[in-house]
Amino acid sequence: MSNQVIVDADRCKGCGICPSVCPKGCLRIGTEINLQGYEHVEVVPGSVCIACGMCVLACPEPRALTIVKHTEEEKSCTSA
């Protein structure tokens, strides 16, 4: 398992701040429209999140982004 960013699409307003601060380019503005009428952020397929949390800190919308960080111990347990 790798780290991941979870996007709550219906909380996102597509401002573009989180993709601009992600050092690994894991996020982008998508083309789908959410319930609020915004093109929301999506995770770039194949990207490798380092769980730095910059996107969450920069995001002006509470709970629009969540980081799930997996430890080395969790990774070794799942690959055994």
Contents of the next structure:
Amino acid sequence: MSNQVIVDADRCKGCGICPSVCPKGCLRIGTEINLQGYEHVEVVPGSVCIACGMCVLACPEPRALTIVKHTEEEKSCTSA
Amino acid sequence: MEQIKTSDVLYEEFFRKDGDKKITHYCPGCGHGTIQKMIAQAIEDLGIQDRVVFLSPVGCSVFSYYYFDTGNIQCSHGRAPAVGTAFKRVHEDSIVISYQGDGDLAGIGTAEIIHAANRGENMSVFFINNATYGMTGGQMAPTTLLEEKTLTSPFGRDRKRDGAPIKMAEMIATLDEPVLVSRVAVSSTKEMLKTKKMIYKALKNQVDNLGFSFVEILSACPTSWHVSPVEARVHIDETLSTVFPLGTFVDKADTVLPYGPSLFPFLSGEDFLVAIVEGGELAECEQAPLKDELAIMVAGFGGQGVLSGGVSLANAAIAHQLQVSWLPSYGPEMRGGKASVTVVMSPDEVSSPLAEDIDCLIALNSPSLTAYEHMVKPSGTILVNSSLIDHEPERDDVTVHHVPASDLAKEAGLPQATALVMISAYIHYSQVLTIDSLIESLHLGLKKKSLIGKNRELILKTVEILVSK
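For comparison with the form predicted alone, kindly provide the form predicted together with its partner chain.
Everything in the complex follows now, all chains and molecules, and the chain you saw is the first one.
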């Protein structure tokens, strides 16, 4: 089980900063429009998040992004 | 399983009057959101949420109190450091965060920040520099770059006309007191990590009582800069930081001694009152038989004791349970300039300290008599200092008394008590107050307490002479 970026779509303003700082290309601006009328960010299917936290740090909106980080143990448990 | 998320120091939902409760009011890609999340994280990491007082400025970040679950004060434009100074001095255990933009800190509030820094107030200041006035729509700021086009510099900032961008961190670094002065940026990953660290450090300094920490943060305003949020952050690294170099200018955290109490005693309440009147108490006399308001003007030149004489008269009236106002008027000179004071006494509230018609003029020199005698009410009184005034008042509908006040005061070795001699004479003639109450109130008005005895003798001698006249 890999790490996960969780996007709260209605808190996103689609500024595009998080995709620009993600070293693994996990995020992109999608085509869906949220409640505020922004094309919000989404997780690129199949990408691998290393839970570096840069997207959460760089994002200007509180709680738009959350990373669920799994320990090595948890990862090996589920992949076994 | 662990989570990397926004600190709970920021509210979960924002109860703004208008707008969605889930998002901030900042434009997409604004630097404020990123910086405020970093500050919230540092507050959480230091465990100081219940001690923080967050000062919101005027500017885009004016609504910070909707976001921070801490104490909040929204300050007048540019005055956050002054508010913070007061708050921190009264509540020493609080953690004061002054969060200000460039219009607020480097424009209208330049004086406040310089002096708070110079006093080394024990607070943390975050200065958000985006080189424009964001909230009002992108006008030229003191920090706007040369040749940069804004609403109010449509052809670009011109050095000759508008001056050069102001460098606050460098300015504040020239002062002796600040403990930390640094400039960081919310731009690339690397710079953001440095910013996060510096914000933590500025708050930690305050927790450790080290004094004044100032962190200037270069921040993007994609809307005013007319670029995309991502381009804006690149612009900071490529352009803004060449004009405003990043780096730490002052860091004395390892060498400075913790902030201690002042060497001088801090007095409050009753102690303070006792100290300023040196233990003096007001005499208590019978209520004066006064039905209507009385306005008395004492006028002369500086050095005749006009203002302090007025204080003695006012205190004597207070002793007789009257309501009193004391309104001085004087030039910039300590000696020799024009000086006058109007004392209004009343059995009820004083209607106005400014009197156009006066009941009594005490003229200590010739120009005062000429200038003010027209203000005396018909059948009022004029007291003339006959030592210095060799002409009579022009008015013939008033009572005039002559008192050689300067001569009496000089004889007693108290030339600065000339006004007091005249006031003694006024009390003697008017019978509204008593000479005793004047003498009993002397200690409240005289700065040199050692002269109380001499002044008392002078008052008694004046009355003696007037009685024998």
